[in-house]
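The form predicted on its own is given below as one chain in structure tokens.
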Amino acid sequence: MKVLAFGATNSRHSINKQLAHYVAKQIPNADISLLDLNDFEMPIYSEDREKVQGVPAQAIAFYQAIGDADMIVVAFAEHNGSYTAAYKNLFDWASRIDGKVFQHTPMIMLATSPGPGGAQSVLASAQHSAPYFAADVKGTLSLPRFHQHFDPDAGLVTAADFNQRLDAIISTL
């Protein structure tokens, strides 16, 4: 199974980004493509500017990979209560393709902070707006205090609790 993974965010050293590799790791039979957004940067979206360039190869690239994946896990990073500006741009342009951007593809979301709120702000809104854009939301995750609940020398997440909401999660894939 091609399992589509990554963090919504240009942080270099993103938590989510981790989390979204952790998590597609517990996907049987995954074959995973761990994407970084800083490969995807590209001029902020306008419609002025679409007219005269038109859609960037960066978001042509993103909703390619998109649609090759049998499966993506997002992680969602929080800035104000909303999406990156990283993250908002690239879903733009590639909207700009088609509006059904996750082309019913069956994925899993995340978000997490190293704050108590978890960055379900983000998440709420994600999985709100997600049968608008076509996406095929098996389930929905937050890990709150990330530093906490995740150890980077064996790449785990030691909330018990998480991972029985993820091994419920994947047992419906």
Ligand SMILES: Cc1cc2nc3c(=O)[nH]c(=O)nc-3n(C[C@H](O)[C@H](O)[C@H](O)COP(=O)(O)O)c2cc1C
Contents of the next structure:
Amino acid sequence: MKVLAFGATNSRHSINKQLAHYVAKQIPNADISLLDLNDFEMPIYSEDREKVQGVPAQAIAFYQAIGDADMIVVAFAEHNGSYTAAYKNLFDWASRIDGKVFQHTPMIMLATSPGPGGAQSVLASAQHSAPYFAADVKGTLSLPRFHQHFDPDAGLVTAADFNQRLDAIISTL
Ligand SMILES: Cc1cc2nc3c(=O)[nH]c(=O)nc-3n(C[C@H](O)[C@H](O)[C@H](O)COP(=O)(O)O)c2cc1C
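Switch from the form predicted on its own, shown above, to the form predicted in complex with this ligand and output its structure.
Time for the whole complex; same chain goes first.
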């Protein structure tokens, strides 16, 4: 199964990218592509720019990567209660190719933060809007206090409740 995993953020050492990678590795027979949003940096979306230059190649590549995947694992970083600017910009550009950005691909939506909230606001936004973008969401999971619950050397989530809920989601795939 081709699994596309990414953190919806441009932090070089993103905790969400680490979480997405961990979750992707738990999926049986996963052939994982781990995206870095820094490879998809573009000018800030504007209708005027789109009229002049069209949709940039990076947005087309992102849209195609989603279409090529059998499964998406995305972990949303939360900036001021919402999406990171890096992800929102990429998503806005991709939505100009096709509003159904997720192309009915099965997805697991995650979010984590260093604090107790676990980036649940942005995760709720993503879950709420998912049907508009043809996302086939198989489950959502937030991991609060990432640094307490993740062993960076082993690359493992150590929170038993998170892992149990993840197993339940994966068993439905
Ligand atoms: C501009 C900014 C705003 C932030 N806002 C929030 C927030 O609203 N909620 C939250 O839980 N963490 C917030 N944080 C902390 C992030 O959760 C933290 O930086 C986390 O590492 C981001 O995920 P990433 O490492 O995957 O990029 C914010 C961080 C920045 C830089």
